[in-house]
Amino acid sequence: MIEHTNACINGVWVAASSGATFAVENPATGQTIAQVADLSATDALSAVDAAYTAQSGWAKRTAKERAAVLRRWHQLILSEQEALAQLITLEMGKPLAESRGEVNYGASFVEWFAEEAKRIYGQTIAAHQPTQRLLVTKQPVGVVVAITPWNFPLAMITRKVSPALAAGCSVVIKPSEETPLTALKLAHLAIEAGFPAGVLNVVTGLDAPAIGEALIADSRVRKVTFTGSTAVGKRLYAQSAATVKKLSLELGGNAPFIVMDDADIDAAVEGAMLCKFRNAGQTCVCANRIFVQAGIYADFVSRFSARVAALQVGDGAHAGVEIGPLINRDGLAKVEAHLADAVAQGARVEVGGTRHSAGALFFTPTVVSGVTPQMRMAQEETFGPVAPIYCFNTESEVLALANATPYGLAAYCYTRNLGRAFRMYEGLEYGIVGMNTGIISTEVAPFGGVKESGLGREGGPHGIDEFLEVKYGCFDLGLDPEECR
């Protein structure tokens, strides 16, 4: 299953110049599963050398040629679905069923942007002078650095690099040090698919801040795409200013999940389960604040708590498991701190509330009622299997509560009133709104946030534009203006 533990640079598997490695652990068991090359910031710059050298040749290939390589990569990813799923579960802990879903989801971006490669259109503009012709074309931005998180170690790579590759850019991927093995497996399949040496590179290393700073400081890197915390995103934003790079940032969220009193309660409970507890609550679009209208509050809490209590916790590699471990001790500590703060301020634990006996990084799926906006879990992303439920009375009240955050990635609302649905959709200050659904991610639609949740969009027809520059050409035909009339 684990074929490579060295970085992939210029089509070659490269160890750190110092020979250093770092351990990758299975969060479910605490066991070391591999020792991976621990590159320095200086080592990482060799990936920029390779990408820069490969860039022009890859950009000169026709869109159809680039699309063909992407399609082969897509097919190889699907052919290795089970091996990739097991690797994802091994290094980050999510249940195998979710890992298999991630492989399919991640592969869908490769397929989508293989098709979009041939749809990068320019335009002609009616000229302002009779002797001139005006053209607009789109060209690849250049070398792209993609910095990806641990919670979706495959899909967050393909969602970023597929449009870049389709547009004609070369890429340097810096995966999370928690989950580098999936990235290396993807690079192996990319080489097999036929990407030229240097077009797709993977840099592994523990010192993510130093590596990121070195990559971003290089003027040959023209685009940075990052998924992660808002704090780190702001730092990358500032660093990118020195060379005025194009930037895509998919940052933190604080998603409201709103259930109106006219909603289908069973459907809302099911949506909340899917939205909140996927990946043990470790997703940027999962419900961080569940708002339920007063008329159905008690009923919803009762039904939802019963469903949560039945969730099966354990090693994601085992059959029937629905909730795996948290990624590390910091993640566990944050969950416990948020819960302790809420209880100290009067919240009530309906279900769970303790660590789970499955292992050191497991936490029992938890429902907390009586949560108020003053509590930490209302202000910060918990990123764990804890569902806080708030009670509200009016539509205007819940809109104000939902928008009272610097974040604006995803929001959800359940109602059977069409007018209310449109009012909520338009009133929620979020880049993505799920109306009567708890699952909103798809390769065919733009994914991204507003406010401090980020910049740019990934997926859909908008996704490839993030990796293109618009060029305007003004052609003078050298004619006498009178001859043109």
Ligand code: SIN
Second form
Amino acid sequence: MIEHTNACINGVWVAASSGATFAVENPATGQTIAQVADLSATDALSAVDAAYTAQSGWAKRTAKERAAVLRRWHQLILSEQEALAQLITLEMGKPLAESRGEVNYGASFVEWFAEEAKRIYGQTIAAHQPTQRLLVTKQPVGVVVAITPWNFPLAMITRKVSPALAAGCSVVIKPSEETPLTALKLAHLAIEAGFPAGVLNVVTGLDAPAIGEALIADSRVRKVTFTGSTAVGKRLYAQSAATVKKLSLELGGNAPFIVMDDADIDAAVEGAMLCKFRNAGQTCVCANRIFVQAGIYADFVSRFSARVAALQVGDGAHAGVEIGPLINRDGLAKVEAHLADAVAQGARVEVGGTRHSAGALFFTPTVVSGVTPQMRMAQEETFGPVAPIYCFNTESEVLALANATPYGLAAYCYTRNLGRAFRMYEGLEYGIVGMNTGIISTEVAPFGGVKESGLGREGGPHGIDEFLEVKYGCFDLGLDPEECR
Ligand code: SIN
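Can you return the structure of this protein in the form predicted in complex with this ligand rather than the form predicted alone?
The next block holds the full complex; its first chain is the one shown before.
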């Protein structure tokens, strides 16, 4: 299953110049599954050399030719669905069924942007002078650095890289040091699909801050796209200022999940299960604060808790498992700290609340009631299988609570009142709103946040614009203005 452990630069598999490697561990068992090339920041720059050299040739291909290579990559990813899913589960722990879903989800971006490659349109503008003609065209931004997270080791790469490649950019991918193996397999399939050498490169390494800084300092890199924490995103934003790079940042969230007393409670419980416990609560769009209106609060807490108590926890590679491990010790420690803080301030554990016997990084799916906005779990992303429930009385109260955060990625609301649904949609200060649904992710829609949740949009018709520059041409016809009248 593991074919490559070296970085992929200019179509060649390369070790670190020092020969150093780092261990990739299976979070479910703690076992080392591979030793991967530990590139230095200087090593990583050779990927920029390759990408810079390859970019103009790739951009000169017709959109139809680029689309054909992307479509072949899409087919190869799907034909390797099982192997890729096994690899995702092995290196980051999510249940196999979710990993298979991620392969389909990730492949869908490749297909979507293969189609969008052929729909990059320009404009002509009615000129302000009779002797001139005005043209607007779009051109690829150039070399793109994509810094990607461990929680979706495949889909977060394809969501960034496919529009870049479709637009005619070349890319240097720096995958998370927790999950480099899926990225390397994607690169293998990209080579098989026919991307020219240097168009898609993967640099692996443990010292992500140093590698990121070196890549961003290089003036040949014209765009940085990142998914990860707000703290790291702010650092990359500051580093990019020196060379005024374009940026897309998909950062942290603090998603409110609001259940009004006129909601379909069964649907809301189902939506909350999917929204909160997908990937063991390790997604940026996971419900982080569940607000339930007073009239249905007790009923919701009891129905939801019964469902959570029945979740199967274990190694994601085993059949029937619904909740895998947390990614690492820091992830587990954060979950425990948030819970301890909430309990100390009076919250009540309805279900779970402890580590799970399945292994060192497992936590029992937990429901906490009586949570208040002062608690840590109200202010920060818990990124784990803990569902905090708050009670509220009025629509205006919950809207204010939901918006009282520096984050603004995804929000959810359940109501059967049409007017209320529109009021909530318009009032929630978020880039994405799920109305009567807990799952909003799809390749056909723009994904991204406002406020400190980030910049730019990924996916949908807007996703490719992030990798294109607008060029305006003013053409003088060389005529006397009088001749034109
Ligand atoms: C994320 O957690 O960053 C991505 C989640 C998704 O695409 O649904």
